[in-house]
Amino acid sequence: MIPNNADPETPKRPVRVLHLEDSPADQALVRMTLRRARVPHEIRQVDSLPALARCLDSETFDVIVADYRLTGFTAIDAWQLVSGRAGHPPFVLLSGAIGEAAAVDAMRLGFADYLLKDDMARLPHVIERALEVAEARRAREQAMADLAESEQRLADLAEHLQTSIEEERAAIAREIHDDIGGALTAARFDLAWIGRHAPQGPLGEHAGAASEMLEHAIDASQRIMMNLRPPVLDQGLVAAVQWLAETFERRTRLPVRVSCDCKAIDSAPPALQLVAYRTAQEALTNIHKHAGATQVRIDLSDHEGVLTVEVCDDGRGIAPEMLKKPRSFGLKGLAERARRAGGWMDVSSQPGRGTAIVLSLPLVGLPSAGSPLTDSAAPTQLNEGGAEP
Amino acid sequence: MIHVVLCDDHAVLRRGIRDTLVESPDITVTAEAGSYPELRDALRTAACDVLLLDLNLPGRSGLEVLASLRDTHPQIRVLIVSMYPEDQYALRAIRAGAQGYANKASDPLQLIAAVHTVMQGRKYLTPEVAQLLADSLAQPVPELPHEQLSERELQTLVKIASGRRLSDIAEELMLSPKTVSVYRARVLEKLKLSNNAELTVYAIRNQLV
């Protein structure tokens, strides 16, 4: 009859009933009927209100049953006190005959059941009920509350990743500029002064090949470098995004417009200002490999307390049904990038009509006048700042 | 003869450096400086006409050490020496008043021309850091206030003089309705207007509808 967690071996925990009754004939009455339905029991009878609030205060009840009209209050008297209380037992009707209307606004309220007097043998019956639909409603709330928290954890978990590999990529830039890097040029000194200073033959040209070979590999570090975190960033939003422009019209030949209506961007939190960036570098990304533009235009502004990046195409445009695909150009995690910033992402697109992907960033209620990148993720970091959430 | 004084925090690229540059009977290294402390205990006793300067030592940032160098010591030219390629730092480190950006990646040999340019009081520039100052020179200045507007800004200006609702313009642009209202207090700040009757006059005088 407990609908409760108990495994079916363990003998029933007997069903508490608070009985809110101010006739003592009635209150036997239901007394008796639970004792014949032979429902293990265990029963407090009140009658006024202030004893019902310290009953529920004192103990718990797994079910509440209740006369409608009692001496100076009703029924919905004592559920408007039951009914703040979180977590609190399914509320019976128990009266006489009280008239639909009123039965029905009761039902409306949120009482579990009703049932009247002349009809008490089904009193167990229905407390079985109530409780049945009220443990099944405190399992789904449940589930619910799980799924919360696991949808949560997931997004931390989320935002722990892309801080770690943001910091993670600033660290090994970091390395390959003060290591690598600077472990290779100063070889290419000493390599040069040998070129320079070696007889004519052999030695001197063997020393001309490894210099070659090692501008190779300082090339090809700076590329890794840039790829990883360009240290642009540190000069700001604005900065970063011209030279992401830029490089991308080069290597692609594709025209960029970069126009920046600005107040104050560069002093945005530099963890919106990374998100910022990431954002557009993945939208030319997209677009080189999927859009067949033949412009993109690059809008940044920050007017009305919004960061704004809009990175627009005249290409081919996403389908509808490309968009749902949940993998698709990477959009996804973009758009959950921007919600874990306090934004959104929209992407505005029709077959043949381009695509225009929109960042929005809201920088009112942060506290305004973050530090440029420039501090806090100035390149002699390890961790980069720009990532901190 | 010229004083060079280094400053960077690799002591075999100095060295390597120091060897390039004294290969010029005319150029003399007077003192070395790991960090920025060091170089600023360097200053007070070595004679310096040009500092070979890393932007990316541990620390402070290099710009700001830049622009203390330019009022404490004003008549030292200082040249910037850094891993990185000139399109990342250098047009700031010139503005910022360096008289010149070597990437340490290039010709070792170009660091001694470099330093007679400094020498001579002209600027030395590579030619991407020339052609990085000239682009920067020829950004196009937009003539009329809506051109100012993005793509999306500009269709919800139309949207909004065709008499659109806010909620339509949303799913004709498949934006949500949180963009389109920045939107359009932005297209109403940018053009200096003050409401939607303002804006469909704007959009009528210059023909956008």
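Residue numbers count along the first chain shown, from 1. Not measured: the values here are computed from a predicted model. Compared with the form predicted on its own:
Of the listed residues Ala158, Thr252, Trp243, Trp344, only Ala158 lies at a hinge between rigid parts moving between the two forms; the rest are more than 12 positions from any hinge.
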Given for the second form:
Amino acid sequence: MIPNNADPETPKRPVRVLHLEDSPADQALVRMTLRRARVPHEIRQVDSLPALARCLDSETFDVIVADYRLTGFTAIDAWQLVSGRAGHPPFVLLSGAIGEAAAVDAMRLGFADYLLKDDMARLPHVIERALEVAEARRAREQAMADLAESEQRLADLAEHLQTSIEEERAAIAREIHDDIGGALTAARFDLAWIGRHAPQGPLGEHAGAASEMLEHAIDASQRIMMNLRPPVLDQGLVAAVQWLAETFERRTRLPVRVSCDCKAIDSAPPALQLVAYRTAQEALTNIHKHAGATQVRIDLSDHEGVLTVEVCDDGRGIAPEMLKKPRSFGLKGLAERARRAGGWMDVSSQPGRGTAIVLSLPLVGLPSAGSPLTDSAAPTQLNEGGAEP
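Now the other one: the form predicted on its own, given that the block above is the form predicted together with the partner chain.
Here you get just the chain by itself.
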């Protein structure tokens, strides 16, 4: 913005003007116009493209004012030289009559404004408006850059947090398997020995009751361990989803049909397989908690280089306003997990007509069709619970 000397709070930094003009008379007219308008300014006047380039290389300017037709070139040539520079100043066209078409073309190219020399008195106002627009554009670009940086930091933090959670889950699962599981198994053997050798009476009965409690504890530890990170995930995504469906069926009595139309889904990067598995796991949890469904279907595919997991149910569906609730962290978490993996997640639902959650993850670096990992190209239909027919 042009400094206003009447405002004591406004800095009195002069406006730095680069004036491209080969007419000495017009150069003088511009200087006089700015001086009469009492615009604090510093003006550098040049009449050739090389001189324009040297000025831009060595100095900074707030605005460029240029005639349209100069000796051997036009303002369009000057604009091409200027527009390729990052953060270039606004470019105002100050010329005689050039025709409406040329003026429109100039504005389409990105010129800040166009002013006829016959209307020279408006030049200070045109410069001020160009500076305001340029400042607003820079502020918007800076805000967008700050927002993008903030989003990237948030995404990095979320990814680190998710990675830490998965690592911690795996570590806890190993501890349960190696330490607690081993100790419980040893105790079960000892109780079994006591039960076999104890005389008939209270000691044998207590040993039997303790064995039953121990079996419950072993089952619970194995269930916790599997929920933390099932070892079957190491056998591939298809096997893990089949196991997930089977355990879901046993736990909820809801039938789950799993189908796989895959060529190389199990050779997808482990990180993507884990995202797909966690999505299916969370979707089944939501179905059990909220859907009131009578049947569930899980479809896996890897068509056209995209790993797709679709979990559908015939439950009560999700009302649109529920999807917009700020505390719907489950679905938002799945969407964020998909986004961090370079994919996306869609939710399709109608009240009373069930819900479909579709995760799509672009695959990279997979073996080509025909490799040992892709010999199961034909679609595989699996029985309810995941067992192959």
